[in-house]
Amino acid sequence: MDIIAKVQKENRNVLSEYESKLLLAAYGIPVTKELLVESDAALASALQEVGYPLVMKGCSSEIAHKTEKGLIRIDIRGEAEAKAAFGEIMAAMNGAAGAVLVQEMVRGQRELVVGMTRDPQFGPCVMFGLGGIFTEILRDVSFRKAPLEKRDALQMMGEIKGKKILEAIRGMEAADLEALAAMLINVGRVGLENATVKEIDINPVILSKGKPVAVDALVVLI
């Protein structure tokens, strides 16, 4: 992939959120609509194109934990608010190379995690489970060796303790299992077809009207 070659040429092994999502989108994985903005001049057109409400995030391959560093603003609803957020985020990045991601705000109460890790023995292994800020605490995940078929992906969904989150609950639509299965299969494909991809972390995957959308993502190379 061109994006991987570009990152390697720059002697980096971590893709920014924006670069990670470009890679995922190339494999048909649904990601947020977003634009990378590097200057005040480019901000106005980005706001118009993405539309409100929106989310703004500091985007740099040098920064892993955006929330802890105060680099995220959510539910922005106007140009003045967006301009203020842009200035604050750029200042908070403390000179790290990067820009600001202007991103559609995806609405949904259910958060999942999808990932891939390259095991020394088994090769690319796909992960699925409950996502969000409590992923590491709950550790409610399932794994399969790539390549995956649809039945493998569906079995993974049925193995997590919180599988009922995928059903129609509290007025929310049932998860689109076909779309989720395709996401898991395609994450496995990224690992199989790109030997330099060591790790993929898509967290959260938000269920918006039942459809999965990759809201944040990180790809690490060997």
Given for the second form:
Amino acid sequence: MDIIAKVQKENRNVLSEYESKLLLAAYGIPVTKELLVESDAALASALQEVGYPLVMKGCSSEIAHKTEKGLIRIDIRGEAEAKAAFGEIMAAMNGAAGAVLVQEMVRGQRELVVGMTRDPQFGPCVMFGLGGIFTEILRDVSFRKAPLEKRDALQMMGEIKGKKILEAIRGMEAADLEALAAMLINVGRVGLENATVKEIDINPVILSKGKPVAVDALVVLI
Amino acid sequence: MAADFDRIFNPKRIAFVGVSAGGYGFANEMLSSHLKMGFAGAIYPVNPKGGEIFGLTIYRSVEEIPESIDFAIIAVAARFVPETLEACRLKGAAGAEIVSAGFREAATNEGADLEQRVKAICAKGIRVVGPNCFGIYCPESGLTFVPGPDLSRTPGGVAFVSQSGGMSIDFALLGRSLGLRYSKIISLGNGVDLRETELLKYLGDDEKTKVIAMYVEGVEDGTLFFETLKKVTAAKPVVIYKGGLSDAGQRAVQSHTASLGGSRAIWEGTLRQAGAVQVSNLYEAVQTCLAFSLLPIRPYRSMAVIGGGGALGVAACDAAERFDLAIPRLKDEVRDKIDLLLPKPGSSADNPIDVANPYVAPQTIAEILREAAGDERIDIQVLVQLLYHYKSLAINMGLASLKDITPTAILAEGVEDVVAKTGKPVVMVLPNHRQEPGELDVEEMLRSAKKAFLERGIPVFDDLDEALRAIHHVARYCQGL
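I have the form predicted alone already, so could you send the form predicted in complex with its partner chain?
Every chain and every other molecule in the complex is listed next, the one we just looked at coming first.
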């Protein structure tokens, strides 16, 4: 992939959120609609393109934990608010090379995690589990070796303790298992077809009206 | 190169290299074990000093053996192993087991070098088990481990491949006492040549093997192992005890996925994906193999549980839930027929069926099982018999022997008949809650009871949880097919 070559050329081993999603989108993984904005001048057209409400995030491969560093603004509903946020985020990045990601705000209450790790014995393995802050707290995840067949993907979704989150609950639609299975299979393909990709986190994957969307992503190279 | 496994597991002529006319070394013990096991083929002991051992002539070299050989057991010092192996190869051996230690596991340059030399000889056309292993146990031919002069010669359908020598003999011993019969057990040792994946493939094709168990610490080629495993599990169950599972925690990783993907999580997912049954200790491995050997392989879901005591019913329901099994309500007409058979008061014909006292006649127990099997919702039955209570009866009746009043034979015959007539398996649970030193009579009675059931193809467990876990493994394997 061009994006991987570019990152390697820059002597980096971590893809920014924006770059990570470009790679994932190339494998048919649904990602948020987003544009990378480097200057005030480009902001207005990006806001129009993405549409309100939207999310703005500091985007730099040098910064891993955006939330802790105050680099995320959500639910931005107008241009004045967006301009102010842009200035604050750029300042907060404190000189790190980066830009601001203007991103559609995906609505959904259920957060999942999908990932890939390169196991020393089994090669690329795909992970599925509860996302957001629960990933670390509950560690409710399952793994399968790539390549995954559809039945593997469905089985691993049924293996987590919190599997009920995928059902139609509390007025929310049932998760689109076909789309989730495709996402798991495709994350496995990223690992199989790119020997330099060491780890992938897509967290959260938000279920929006039941459809999974990659809202944040991290790709680490060897 | 392809292995001639038939000549390896069923050799007609074996060289035992490293025995000595005097003393009591490893090789002598090995030879003695094979003689005690009644290995029927020709045995050629080898030692440069010559002489005689156990009435057999010791040849001064492998070359001196008057015939070609099929197999060799090599127990010479590590530094003499390469030349010995080469001599065996030239003598026509299809394979050899090297029990000697002092190779890679010694973590010395010399050890690593010797192992490379062994590998080079294997490439010329002899297949090796070991080094640093306990060898091969094959009840059919009489090949046995070093500490195995009295293993069973009755062959059966369970094979075991182990990356630990100690585990291989423990599996052989424990499994035999719990009711397993083996096709072959292989202790891989350092696995310089024959390894887990190739043996798995062979055992998958081996008509004599019905169930494969493995103790694995690591595999050489994860993807090849996975693909082989997936193919084999489509044909027969593979039970895997993976040793040395850990969480990734300490590895230097940058993503949550990698930090959560320790060997435990990855192995669990991968084994399930390949259709294998994962167990977490030796007991569970043996018990699971027992269930696979004796039960029809079906996706069991609903059980009838028959036993004594109210708490037993509760315990059964709790355990059933844990192992994805159901204890459904019986149809009214079945329930009513069972109720007529039960002693009153104190019994309950509702599933789990409480027979109220431990002395219910075995004929009655058999009738209850027969009736419960008539309910189409029932896939399998579990009969918990507290036979140790016969000790109390014996004491109260002033009898010296417990055996005479414990109706194990009639019970076993009755259960066997129910299984044959109804086509629905029965799993026995025979706990022993009398384990004082003075109660060896109870232990003896229970062991003979266990034998009576096993001889009739009825699996027996000491504990209800363990029985349900084993049934669960069979059901889950089936659901993965």
